[in-house]
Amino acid sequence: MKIALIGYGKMGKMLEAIAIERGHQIVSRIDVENPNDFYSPEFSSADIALEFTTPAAVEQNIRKAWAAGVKVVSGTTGWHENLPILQRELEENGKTLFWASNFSIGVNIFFEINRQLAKIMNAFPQYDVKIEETHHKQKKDAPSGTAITLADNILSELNGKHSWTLSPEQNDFSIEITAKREGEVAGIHSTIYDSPEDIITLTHNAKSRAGFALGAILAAEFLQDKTGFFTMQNLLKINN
């Protein structure tokens, strides 16, 4: 498979290493220094583009890739409120996008466990839920896209909560998210259910970015013969 990289920082280089290890070819590397390469024959020869950049650039990057006839796997977070716009565009124009707030297999299993726990907790209103997340100091968005997806999954199942708020803003009807930025932490996410009698805590701790990168390559391989919009639930065959 021919792969183009959109964003060539730490994540882009890790994607490159894993893609080559799995037998794929990197045909284009686009970063802030060479945006005109979107219009190059090398980029348009790609089967898939892996887009890991910034919230300000992601929508433009996806559209440029589509214009070149290239499918996109994107892991950029901090812009998900605009995702439905691109979903409508791809449906109308026969384009392809695989988006995830987190490509780690373990995190997506964590998402599903939390969704099921939220269902159970409807019978036990004495437990109040909150989310804590910690990432490296270079991470630009807060809360993380993973924390937002986690909150949205809980909100879809848990009665009595209607939104999430970033600490210190909080109210009885919202899930409080606390976001910390420390050192080189790859990503720690915890869901905490607190009652007067006890505390239940579920935690996913990423050892490195390697799990995210491998998941993105698996998504690209999954996407080769498909058209439309896909998520990790499609890849992992998780049904709501």
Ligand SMILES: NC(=O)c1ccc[n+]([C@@H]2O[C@H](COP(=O)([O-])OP(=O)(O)OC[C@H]3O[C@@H](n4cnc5c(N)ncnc54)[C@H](O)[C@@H]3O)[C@@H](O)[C@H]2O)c1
Contents of the next structure:
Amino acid sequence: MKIALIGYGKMGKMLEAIAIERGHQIVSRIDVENPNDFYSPEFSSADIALEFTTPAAVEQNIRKAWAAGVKVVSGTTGWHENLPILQRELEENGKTLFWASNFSIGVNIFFEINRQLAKIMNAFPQYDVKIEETHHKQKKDAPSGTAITLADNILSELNGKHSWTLSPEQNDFSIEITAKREGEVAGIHSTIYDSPEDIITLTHNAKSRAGFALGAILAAEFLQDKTGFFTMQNLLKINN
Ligand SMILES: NC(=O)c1ccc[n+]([C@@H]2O[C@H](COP(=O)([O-])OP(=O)(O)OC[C@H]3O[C@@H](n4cnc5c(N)ncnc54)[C@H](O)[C@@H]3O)[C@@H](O)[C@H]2O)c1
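Switching from the form predicted on its own: structure of the form predicted in complex with the named molecule?
Let us now look at the entire complex, which starts with that chain.
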């Protein structure tokens, strides 16, 4: 498969290594210093573009790739409230996007267990739920896209909570999310249910960025013969 990289930072470099390992070819690498490469024949020769940049850049990058006839896998976080706008555009114009707040297979298994646990906890109101996440200091958004997905999945299953809130803000109807920024941490997420008697903790701890990059390449391989909008639930078929 011919792959274009949009964003050649930490994830872009990890994606390049894993794509080559799996026999794919990198035909274009776009970062802030060469935006005109979106209009190059090398970029438009790509089967898929892997977009890992910033919340400010992602939507225009996706539109530029679509204009060049290239399907997009994006993992950029911190903008997903605008995702429905892009979904409408792609449905109207026959374009393709695979977006995930977290491409790690382990995290997506964790998402499903988190959802099941929230369902169970409806019967046990003595437990109050909160979320904690820790990432490296360079991470631009807080809370992480993964923490927001965890919170949204709990909100869709658990009665009594109506929103999430970033610590230290608190109220009884919101799930409190604590976001810590430390050293080189690739990503640790915990869902915590606290009662007067005990604590139930579910944790996912990423050892490196390799799991995110592998998931994004698997998503690109999955997209080859498809058109439309896809997420990790389509790829992994967990609980289908
Ligand atoms: N979904 C996932 O599984 C997953 C995993 C890791 C990181 N991420 C997200 O991916 C994004 C990138 O993470 P990173 O660790 O590689 O960050 P990074 O800062 O190392 O790299 C981002 C790169 O994007 C470039 N960039 C900025 N604006 C651009 C533009 N307009 N066009 C092209 N390139 C541009 C920057 O110059 C930089 O090289 C973040 O939003 C992060 O949260 C998602």
